[in-house]
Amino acid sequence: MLTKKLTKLLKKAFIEAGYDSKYGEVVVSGRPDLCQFQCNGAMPAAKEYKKAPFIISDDVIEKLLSFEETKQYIKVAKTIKPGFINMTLTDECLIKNTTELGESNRLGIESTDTPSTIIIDYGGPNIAKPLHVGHLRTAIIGESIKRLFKFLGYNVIGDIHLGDWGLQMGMIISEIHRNQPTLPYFDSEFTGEYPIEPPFNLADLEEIYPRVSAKSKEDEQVYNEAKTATFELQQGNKGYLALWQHIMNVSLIDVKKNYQRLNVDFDLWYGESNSQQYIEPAVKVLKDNGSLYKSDGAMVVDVAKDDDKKEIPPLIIYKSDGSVIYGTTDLATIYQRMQDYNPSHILYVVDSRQANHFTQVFRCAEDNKLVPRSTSLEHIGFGTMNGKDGKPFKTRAGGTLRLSDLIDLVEGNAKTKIETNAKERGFTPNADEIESISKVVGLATLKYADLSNYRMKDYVFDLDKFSSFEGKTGPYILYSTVRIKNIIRKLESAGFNKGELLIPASQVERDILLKLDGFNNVLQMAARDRAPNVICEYVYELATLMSTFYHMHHILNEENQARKASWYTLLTYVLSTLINGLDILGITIPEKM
């Protein structure tokens, strides 16, 4: 990468000029109209060496230009007051660098030197309830971060962390008991095999939970029965466990189908129930440390610190009735993950509104040494997706929008636009083809709209805006990438061969070479900040440069065969970069649009 190579040169020049090498860091220029790269080290160095910044930069440039290897890279290096070192590279340097990137196995992307294990906790749906729009961001952001770290060489484990062990399970079991009391699951004397077929289907479950949830808010007895059922389930009631397994089996079919539609997958399909056996050993650590005590009938652990700017209440481990809540299972899950995988990082991609909860859980785990100092626990928060009214996205009737309905909405919108575009161009595409492309374009619309916003920000989902084939949208990126595929396909079918890269024929071609070099830095920055939006911006800028390139250079009609072969090679490098960038975002690319 050019910044690394230039930094090595600048550090050497700073040393030769009598200054500390730490000031030699080179970055991509923020003013591409003035230069391609710059070093700003002369400004902070001026304070240490009591000199004007431009004197230091002049000293450094003099040494820099005296190096023989500088001629391989730098065409122009000059001081811009007060002390910026501005650099423009030779075209030969850009060609050599791009060729090396394109011919490498990973486009020059660096893999980590320490491929440790990272667990990413994302998804988190509650069993027996349909996925809704609130599950979208954790799935999309978490999947992208997982793919990013895998691409960078880490051992990454994605865990859905199902909500399958809490009060909602007790609510469903108690409601089934009230309506079907003769089922064998509720007969304490039953000793036979429980039925293989569940006594309900998915539609039944989706009706049961909201009904009993509403009842429990109005009827204390219903609520207490749900709490009792939850406790008995957690204590191993055989009938309840069998019924719980039915609920899991029926629900997971629908959950997996919806995540598959989002092109989201998990390495572990664990839930809170999987951590049940780890609660006791984790709690024993708390007891042995003297951290666990009784408060208002509940067993809790203090996690507040003297310098807290707001109140951080104790973490509840056992409720007054002896049941556990998700704070307990989160703690037990951390214990389990350390036993099974010993990760260097556990990342939780969860709504920002859960920040206090994770502060409590992380402090409890760290203070009681459930994790070593070498393991980092991190909450990766995010804002909400809102409608045009600025409020959380809902149905027209004001209810919570199902995730499947949202996916149907964007796919249907994409299908309409693709059919309209086909008619305007005077041809009728295959119906199956339209269906397939619509799914890909719809998903790109949804994912790019979400990921292109910095995750901590709320954003307004505007389907008309985000589904446009122009501007910073998923369909535009796909169209640009498919266009490259089409040109390459025509060159291949004509029997044309790729050739060596030639000196750029225009400034936009030069800009593309520089943009390709920046892919590694973009991925490293996205990983550091847990920010997929950085990758979104990059693929958009690269696609836009290619659009300008097409208008300036007619590749297929180019008469200079060497130039045409050079552009053919460049197209393959750009396509590989876009494919990798979009794959990290979880966006697939159709063969045509």
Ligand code: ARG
Given for the second form:
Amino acid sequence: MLTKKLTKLLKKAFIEAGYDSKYGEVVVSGRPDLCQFQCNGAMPAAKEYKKAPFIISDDVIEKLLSFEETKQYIKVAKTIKPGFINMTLTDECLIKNTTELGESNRLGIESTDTPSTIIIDYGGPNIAKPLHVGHLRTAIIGESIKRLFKFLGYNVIGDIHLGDWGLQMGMIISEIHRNQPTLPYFDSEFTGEYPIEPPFNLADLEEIYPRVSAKSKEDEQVYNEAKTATFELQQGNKGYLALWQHIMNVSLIDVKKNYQRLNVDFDLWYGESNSQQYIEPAVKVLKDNGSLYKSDGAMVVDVAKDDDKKEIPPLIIYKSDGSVIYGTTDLATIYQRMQDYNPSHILYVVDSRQANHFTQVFRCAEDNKLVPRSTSLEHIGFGTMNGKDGKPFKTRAGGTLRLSDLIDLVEGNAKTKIETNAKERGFTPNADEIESISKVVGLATLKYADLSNYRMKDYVFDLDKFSSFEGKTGPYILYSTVRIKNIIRKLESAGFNKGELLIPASQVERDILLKLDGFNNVLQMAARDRAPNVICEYVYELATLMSTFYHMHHILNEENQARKASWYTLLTYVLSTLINGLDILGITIPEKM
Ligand code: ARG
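Okay, that's the form predicted alone, but what's the structure of the form predicted in complex with the named molecule?
Below, the chain from earlier opens the complete complex, with every other chain and molecule after it.
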């Protein structure tokens, strides 16, 4: 890590020149045309020492250049007024550094020195409703953040936190009761074994929920029956629980299929229902603290603070009918997670529109010491994926687009492109290959487009743009990576061997060496801000440098064998970096495309 090594040198130089070492921080240059690295510490130091910044930077540079070790590192160090210290490294230093990174088994990526447990709560689909576009971003962003922290050495647990304990379950149960009242689930005298076969299939289920949900809005009795059924389910009514299990089983098959298509995987398939047994102990804490009180028949906890800019209403723990709701299960889940995993962080990757809910839940948990100070609860919000009209993406007819239809759409689009593009390049995949490549490219299209926007931003779904083989897109990055694989494959099959890195043959090769060194920094930044878009930007820049490189140099035709062997080595480093970067984004790379 060059910035680290340079910072160490600069700090030493600041001290020896009589200044505080804190000013010695070195960063990658903002003006790569002028220098590779810079230290801007002389400007703030000037205030403290009441001197002109360039006097300080000159002092520091004088010391810096007097160190023996500097000679191996630094080719040029000079002051640029008012007091920037601009530095460019020797090529020898770059090569040595790249070789070290390339030969280390993790590309020089630092693991955390505090490998605590982090729970990532993402996905969060509600059972019995088909997954739709609204479930896309949490899945993609959550998966990437999970992979990132895993890569950095944390013990990460991804939990899907299914919505499986709320009113929608009561609605379905009461609707089935109305339609099939003779089923044993509704017979309180029934003592036998409930049937193994569910009394409905997925298609039935998907039709039941919207029907009863619409009815309940018009018919108060339907609504009340749903509420009662929800309450009884939560109280442990045996028949309802058995029916609930059927709903879960049938629904989960489809849920799993969707996540599998997204290449998103959870360590825990828990849901709101799993928190049921922790509600009592969690509520006891609230009671013992004197936080829980009755308000309009409901039981609530105040979470407002004096300096709130907007009103934060109390968190409802029990509704007036005694049933628990979203906030209650979230609170109980915090209790459960602390007990089972004692995490340092719980990150909730959930739509920004739920910000108030999380403010309420987190305050309630923190104020009542359900979590220690050392555990941080964080809402990792995100914006919406919009249509060209600027509103959340819909079908042409204005309905909610199913997630599976969206995936079909991008895969279909990728397929058409692969068929034409492959032909142009003389690659003739068979039908199976086309099928599997389209899946991988389709998913990369979707994921890269989503992740490359800073998560808090809304973005417009523009398939033509996202699926282009040029520009900042998934297909472009994949194609660049596959191209490296192709060259390596050719070198391999010609029996060629990798060799030592040589002094870079061009500026672009030097830029690639510097870029490879930046990977660690990029991952640390992405983790700090919970922002995978930084990694998207990085892989794009690296891929673009490679395409400039091919314009300048022809690896396979290179006559200087040592040079060719050096480029071979460099290619393998670039490839590993891209593979790791893309893997953190949850993007798979095809062998060919
Ligand atoms: N099921 C919720 C919804 O559809 C999302 C769950 C998010 N996670 C959580 N712990 N609240 O809105």
